[in-house]
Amino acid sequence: MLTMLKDIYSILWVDLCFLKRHWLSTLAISLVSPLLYLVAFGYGLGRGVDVGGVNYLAFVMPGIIALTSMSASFTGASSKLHVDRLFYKSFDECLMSPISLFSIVIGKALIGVVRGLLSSVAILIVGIILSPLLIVSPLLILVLIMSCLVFALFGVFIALVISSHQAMSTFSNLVILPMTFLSGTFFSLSQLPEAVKVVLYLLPLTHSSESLRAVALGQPFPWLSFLALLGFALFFFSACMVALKRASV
């Protein structure tokens, strides 16, 4: 066990050693395209609006919060894995290192949850200020660090799979630009037809927004979203497993 986290330990410690020579850049970076969905949707659009008897900028901050987790995560543990695996060959060395494939896949993963947290937290603070009514607590911690880890692993397992890097911006253009505006973060899914509300619980940004959303607006908070979070860590997880194991070969 203690041979495992040191293993674990080894692999994230050179992405944070990167993190802490970029931190600064890399969280203004992250901040930049939540801060703009703030002030376009909940002070332009949303001013004066209410969705189901809360003020639309409270009902957004949740949904703004976990589309953060989302790309911080989702990016902070693909982009250089990618670039280290396609550019720099360098990922081959942690292949032909005594470290197993799971110390490797939660390591790389792990730097995609940090990265997550400190830009989500720093959204997390900025609607606080604005918005009051949101409420912080355990759960909320809790979710929010499964959602990075969702998208740290996502990130992780398409970066392993991905073979170019136009192949890597068109897969975000196709699947998170779209996961970003249809997975209820900035809109209520109640009043959608019950065949799409299908197809968008079957992202994992949905359950990420409903989540959050339910934890922070103090509504009764929806475990079925909160296991299908876990599900997804766990099928994404499987994925890096498995994709890993035919690198090495």
Contents of the next structure:
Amino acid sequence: MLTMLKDIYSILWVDLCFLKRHWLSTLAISLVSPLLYLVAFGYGLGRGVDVGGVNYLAFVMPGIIALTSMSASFTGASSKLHVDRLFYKSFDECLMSPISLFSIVIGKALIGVVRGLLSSVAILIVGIILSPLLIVSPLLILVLIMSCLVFALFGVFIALVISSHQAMSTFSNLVILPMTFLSGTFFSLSQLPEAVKVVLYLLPLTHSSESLRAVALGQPFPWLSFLALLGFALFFFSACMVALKRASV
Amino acid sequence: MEEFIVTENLTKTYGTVQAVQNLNLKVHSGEIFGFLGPNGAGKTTTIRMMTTLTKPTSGRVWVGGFDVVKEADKVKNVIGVVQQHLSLDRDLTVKENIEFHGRLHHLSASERRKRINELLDYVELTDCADRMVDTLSGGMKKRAAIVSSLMHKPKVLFLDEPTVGLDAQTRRRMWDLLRRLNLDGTTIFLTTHYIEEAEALCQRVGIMHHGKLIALDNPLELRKKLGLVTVETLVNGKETRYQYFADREAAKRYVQNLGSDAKTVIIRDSNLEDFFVEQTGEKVGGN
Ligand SMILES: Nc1ncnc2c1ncn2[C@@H]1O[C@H](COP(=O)(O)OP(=O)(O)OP(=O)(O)O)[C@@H](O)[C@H]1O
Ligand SMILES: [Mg+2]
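Counterpart to the form predicted on its own, namely the form predicted together with its partner chain:
Complete assembly follows, chain above in first position.
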């Protein structure tokens, strides 16, 4: 058990070394689009609009925090890993070491969680300043960590199966970007037809933004969404393990 | 003599490409073994199978007495690997890379500190410890990769083309380093397509061609099979003809009896390149 924790930390350690050197630029880059969304939707489009009794800025803020946690954790876990695996081959060093595949997956996901939290907490702070309605509670932090974990594991999985740099950006454009807009981040799902809703509830980000919004606005907590996040985390984790086992072909 | 690496009908196919076919090979404990062959011969694939990175399509391989597929964890403790494409993390310093390797192999903090200093000193890289890997020269990068692969005191060191892209002087220093390591008890398995490297360093060489092992012996024995002396003659001003003789006397007799259409006669020692060309009709470094 202790060895396992040490192993996980060893895997995380090397990425933390990198992050220590580049944290400011990493953070700055990850905040560009959330801040643009905030200005364009929160202030531009949504001025004077009410959603379910709250002003639009208060409504959209948790959605923006959720999408920040998604993009920062996903990129945080996948960007260096896929380059290390495909181009530098330094990921082979991990595979040739006596460290278990389990520890490798968790270690590689944790750097995504760390980077995801760094960015989403920064946006959360912006949110607290701009929108007094936002409630910060331990549950909010828990949901945020959960959301980061889901997308970090997702990022690890994609980085383990992708076969080129091109494919990585194609994937981001085809999956991550649409998810950003569709997952109830900018609008309420309650107005949508049932069929559309069903599809959108298959996206992990929908559950992140629904749960975050409920805690942040003091509404009843959607435990089902939280469970769904847990399910997604387990699913992506298993997918990572399968991908790693098949990596040595 | 104890066998450190044994392969039994080791085979790897990628789709229709037979990267390695029925390889049967034994590498002795304590030797420097050279794996020679042109691009695409299957050298890297073989190393990857020996080092747990690639699963064989069929056949088996043992390293240090352990089955590489079934006892991968045990194999990982006895091998050190310097890959063809240096697998260092370029965004870290030399020291951080080595430290990481020590962590991966469960060395304690004090052991790591001690080994890092020792090894950097051993390969004369102490001054570069805190430089980013990206800013090092090719030779320094290779040495850094070697240090990192030695952190956990492996019994066998695999090096995939360790001297490609190095200048002549740096290459010789690399050879010295490898000899020193070998004298200190490490078995060395290296691939190369430099003939002179195999001849200078290796006690035995295996020659690969299109995934097949076409020869396995010490360099001198292989040359003896062909003849130790080579005569090159330019025939009709166009084509070079190669003839092989057991010794200089025999070569000279042959040259004296040559007709007038043969010009530019060269008599020299034969080498592994000659052996390879005669066996395959191709050059090791490609045509
Ligand atoms: N992952 C892979 N997928 C498909 N084919 C592969 C893969 N790896 C190697 N091959 C093929 O296997 C053959 C042997 O390749 P290998 O890299 O082992 O050669 P090599 O002797 O190391 O060559 P070089 O001197 O160029 O490094 C080549 O034809 C190569 O295209
Ligand atoms: Mg190769």
